[in-house]
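Next up is one chain by itself, shown in structure tokens, the form predicted alone.
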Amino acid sequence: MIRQFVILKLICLLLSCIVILQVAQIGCSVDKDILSHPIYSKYAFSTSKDVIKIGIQPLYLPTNIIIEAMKRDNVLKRQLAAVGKTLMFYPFLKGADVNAFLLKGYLHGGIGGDMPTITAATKTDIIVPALFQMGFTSIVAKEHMMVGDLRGKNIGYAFGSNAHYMLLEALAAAGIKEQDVNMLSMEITDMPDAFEKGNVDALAAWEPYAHYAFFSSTAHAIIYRNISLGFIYFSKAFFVDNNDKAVYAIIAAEIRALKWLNQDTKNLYTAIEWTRTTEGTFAGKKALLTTLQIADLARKDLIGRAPQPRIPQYETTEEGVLYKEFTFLKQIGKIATDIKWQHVKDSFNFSIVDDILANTQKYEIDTFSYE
């Protein structure tokens, strides 16, 4: 019996080693995939404590207009220099990629939509000090129709995104079950092409991809919309490590940029041209939307609607959209089921924007100096 017990223990130990080895191999594979990405593998991340590294998305419109203004803000550069810091923005294709590098410690913060922000808050301790986007996710169809007419249609969507959540919400409201439509999961960047080629009859997307599809033909129609939020967030360890003044300067720069963009249409168009150039360089092709089309998007988003980027507190309650998206991410296995909403909610800081707005002279909110 002792001999059988020893043999059984050895078998269990061997199986455990195999499982651990497989998990380690999977982890290495994931790490290798993201680190060997054709774009990201070329990045040289500074190891200096004086350099603040933030992940951004050049294809994230109209949000990137704000970032392009901040890149050229001489007041921000001066205020950061006063605390011995400089700022570097690293471009990524999507929020999940920003988070991957944030979790690995290559970045101090990121700018992304609601789903990446929620996901980051469940995987590490972050601080979310300001709103950065307040627009829409949309369902775009080949022709004018009701959501109920999508029954039996091919619909493109990005799994686990706010557009995925919005699509299911729209279908449920119209009395349509998931099995009543053909949902095709795909990368957001592939959607406009799939839509144009007729591979999908409709798509659920955020901006600017919804507008890429919408503007590609006068027959196309936006048949459903839902609110979409985006945020700037930082590693909490970075914030508490004597970097609070730098974070305040960065949020002040966002507030200043929003004010400058709304001050004169010329300012908005100038920043849009910066954005279109960056988009074209990063994507390796001409920007898909015109200056006027992007300006229209900007006026309907945070830039035109809420020049003070306060986080809407209601949306962090259990009646708000962020909590509902958090629950959705649990249901589809994107985040661990044992994570409590309070942990995510505590990541949102509602006082930093108000502190800056109460001290506009200190943070030079009305001083505009853009290269």
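So that the term is clear: the rigid core is the largest set of C-alpha atoms that superpose within 1.5 Å between two forms. Computed from a prediction, not measured in an experiment: that's the story for all the values here. Residue numbers count along the first chain shown, from 1. Compared with the form predicted together with the partner chain:
- In the motion between these two forms, where one rigid part swings relative to another, the hinge among Ala81, Ile227, Lys286, Trp341 is Ile227.
- Rigid-body analysis between these two forms: the smaller part rotates 13° against the larger, C-alpha superposition.
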Second form
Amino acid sequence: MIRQFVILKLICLLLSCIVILQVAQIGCSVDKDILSHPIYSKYAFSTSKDVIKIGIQPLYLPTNIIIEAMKRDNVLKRQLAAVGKTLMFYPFLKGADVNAFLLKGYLHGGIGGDMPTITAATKTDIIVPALFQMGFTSIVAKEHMMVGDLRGKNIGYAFGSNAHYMLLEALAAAGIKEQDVNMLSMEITDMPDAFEKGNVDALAAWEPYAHYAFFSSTAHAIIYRNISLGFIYFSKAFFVDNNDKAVYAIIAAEIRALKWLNQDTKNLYTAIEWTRTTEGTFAGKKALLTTLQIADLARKDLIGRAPQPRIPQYETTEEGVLYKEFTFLKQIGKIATDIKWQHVKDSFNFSIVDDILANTQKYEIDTFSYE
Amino acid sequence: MNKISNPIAIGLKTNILISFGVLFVVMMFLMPLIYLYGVPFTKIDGMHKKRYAEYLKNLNVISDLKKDKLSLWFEERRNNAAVLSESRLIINHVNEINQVFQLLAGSGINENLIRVKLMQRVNFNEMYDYLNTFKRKFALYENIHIVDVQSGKIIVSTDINNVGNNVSEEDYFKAAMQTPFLESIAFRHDANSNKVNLIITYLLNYETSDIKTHKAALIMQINTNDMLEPILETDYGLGKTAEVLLVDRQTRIITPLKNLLNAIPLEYKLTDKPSQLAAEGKEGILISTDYNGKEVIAAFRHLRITPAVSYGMIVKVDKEEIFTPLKAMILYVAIFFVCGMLVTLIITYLISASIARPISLLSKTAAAIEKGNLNARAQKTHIKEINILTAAFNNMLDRIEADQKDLETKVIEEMDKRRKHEQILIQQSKLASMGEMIASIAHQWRQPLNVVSILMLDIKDAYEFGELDSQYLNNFLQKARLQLEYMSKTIDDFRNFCKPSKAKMVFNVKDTVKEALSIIIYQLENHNITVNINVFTYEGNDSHFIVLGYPNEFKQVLINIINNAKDAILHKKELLLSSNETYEGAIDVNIYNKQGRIFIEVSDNGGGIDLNIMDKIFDPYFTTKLEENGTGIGLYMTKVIIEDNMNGRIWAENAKNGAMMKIELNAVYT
Ligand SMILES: Nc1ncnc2c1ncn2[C@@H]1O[C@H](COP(=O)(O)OP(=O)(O)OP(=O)(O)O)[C@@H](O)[C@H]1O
Ligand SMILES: [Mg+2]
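Taking the form predicted alone as the starting point, write out the structure of the form predicted together with the partner chain.
And the full complex, kicking off with our chain again.
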């Protein structure tokens, strides 16, 4: 009897150790040791005032297609040079990581989903001038089921990502608690393996990972999706520091890129190839989806549906999804309770895109020069 | 044969029936459960889960198809608008026509005249024809207008009667002008026709002019019937209660509700969760309650046409309808289970009966044999193993039967031998007492011989004294004859005794005891042993002392017993020889009838039988005497004669001063 108790105690101790370690790990990956991250620690962030540093996610499709085009946009380069600036994109695994570096001052801006955008807005003053994506993040399961059926299952997710938020929201909508499922925090790059080996029964992932998992077996099912409005955002301090012209040039480049991608399917395929290369290099693996598969995703996203990246104003009102997301994040304790929505709402700027669209010639929206 | 009886033992058939019955019932019970619900903690899913997953898959696939169809339709309409807006014809002439229209409108002439004047212009007609051609080609546009953005007045239209009309108060136009971008998409409900149209407003010359200076816009009113019909179509095996709903961003219905016909499109707001989630941008399947308060399974889909324009689509089916076939399946499985169980039980019964029958036959044979029917034999059966058993069993029986017969003859032989042996022994023991008998005869003859010699002296004296006359002689002869007869009788008695009794006969115990005693009385008297015979008769009638048996042998019994008593007394006398104690040997014989049983008790005062040997004295060849005095078969023979030949009982006890032998015999007359 006594011996059994001792063993039980030991097991409890061990389990609590593991829990503590895991919690600590999550804590680390979020904040504390982000600088010693195996990938990010190698980054040499330019200290020059003339370099605009933006955090991006090469493993986020089809958003990254626009960025890949922008990277090669000679007009943008020229326009930035005119104001004495150059643009640098830094690749990150997820929005939370971009934010960590933005908050520490290593980055001036970022491109990411609504959750990182909102959290960034709650932690610092930012300006959000344009929409960048309206693609889905998905919960992919081994078979067709409802979210409620995930009870007791292992679910892989990337902490602090848009998909993380989507998962929590899906669970809440299905009326199940976070404790009712077994949420396993992992990097997006580890998800395909975990899913294939059965370590997780479901994934909360974005593209191309969601569709890669979905396509890997006919039994697999996308059981929940959430359209995620993604944005480009800059730290307000950077914007007001005489950088408005540069920001305009960058947004103009986005609009130009959207137009160029829309103009000809060949352009889209070219940009997708750039994306696949970048994705492969960053993840250290071959691109997950084919060009055609990515093109399909692109057509259903901002690229295909809206060459004008205007932020939908309705969604920033108290009826809109962004506000809803904000209150939900607050409810689950991801946002401090004292932060007001107005502060976040004020971060959205609706005039920059309008201005550029009203002056298409000035911003050379129709001049395409991609190298 | 020992019976192994166990109060809870049950028959083989019942045993098999119960064992297999339980096994089959458990299997029959588990099988449908596994069939329905699978094996827990494994990948083996039951029918229930499979059907459920299948249904969800079906719902997902159909919803996705519908969504894609709808998206494509929107794409096509937007493309139509884009193509039209890029038409050189329209781009080139729109500004000119607009100016003409403004001039005409400014001149104050009525709308009809404006239309007539416009119709006279080639460019107007070309635009008019072009728009109509377009309209005809697609056959889904209600009408296509080109409006002046500033005034909201229609300057060109597929329907000439619309020219000059003002749309500036229309909601869709106001909304389009609020966000003056390339295109604007809105649904419009016409209260009169109760039709919902899609209206795409597309700015013309957008590329080349700045927003504020836009002059004209294309307004395409699209009949949504050909879009909605296939979307609302639910004939995909979804179920009778299936319904597809389309809602706008504010969850207002765009399509009419199947079960709430007076709900006005673009006014009636759905508040259920799936509708809200769909409008917000979520997709999935949820169990929820619909606008009628019914529990439904609802797949919700989100269509983001542009960042600002989005719709929600809900494909819902009453939960009851989906779960009814599942419930029916469970019912069918249950019925199947019950029927299967009955059939299984019957089959189990038959199987157990067929297995048990040969064995129960075998056990019946065994029971018959136990009752004594050695001829009973087990029958052949259809089971090989049991046949082997049966053959072995029958073989064994044959052998037992043969052995039994063998044994019987042996026993008979043995018994024969024993009887002969016993007779020899009896004779032997008779011979053993021969000496004594001769002494007894001699003793018995002494008296008559004395009498005869005295008679002879008498007759001599008589002769001498001349008293011998015929009377005297006759008297003498008669007296002598009496003596001789007595002597002859004695000899006869002796001879009789020596002859073994041939057959059972009735005889009087009392008389026989006396006769036996007379044979050995001389020896007893010789040793000064007194013998008392006490016969307890009832009213002088001694018929109740008559028994059936062998009188000579019975005499032998008494002689044996009395001889033993005499031996004991003599032994005691010898022991007392040195002492001065005076000792008189005495033997008492009591004969009485008690409740139909005759008891003969012979007791002596010879000191009794040592208790250590009490249980051995009737054994053959058991003796405590010296070799010349005893062989040890006296009492053994006695017991054989009394118990085996005369159905009586004999036993020894110790009385006051010596032993008492008790004989119990059945009286013939009770
Ligand atoms: N009346 C008696 N008193 C004491 N002992 C007796 C008496 N009758 C029998 N016995 C004992 O029982 C024994 C067996 O008697 P049994 O008549 O069978 O044999 P036996 O007298 O020794 O020899 P035999 O064969 O000549 O009679 C005797 O040896 C004696 O010890
Ligand atoms: Mg004797």
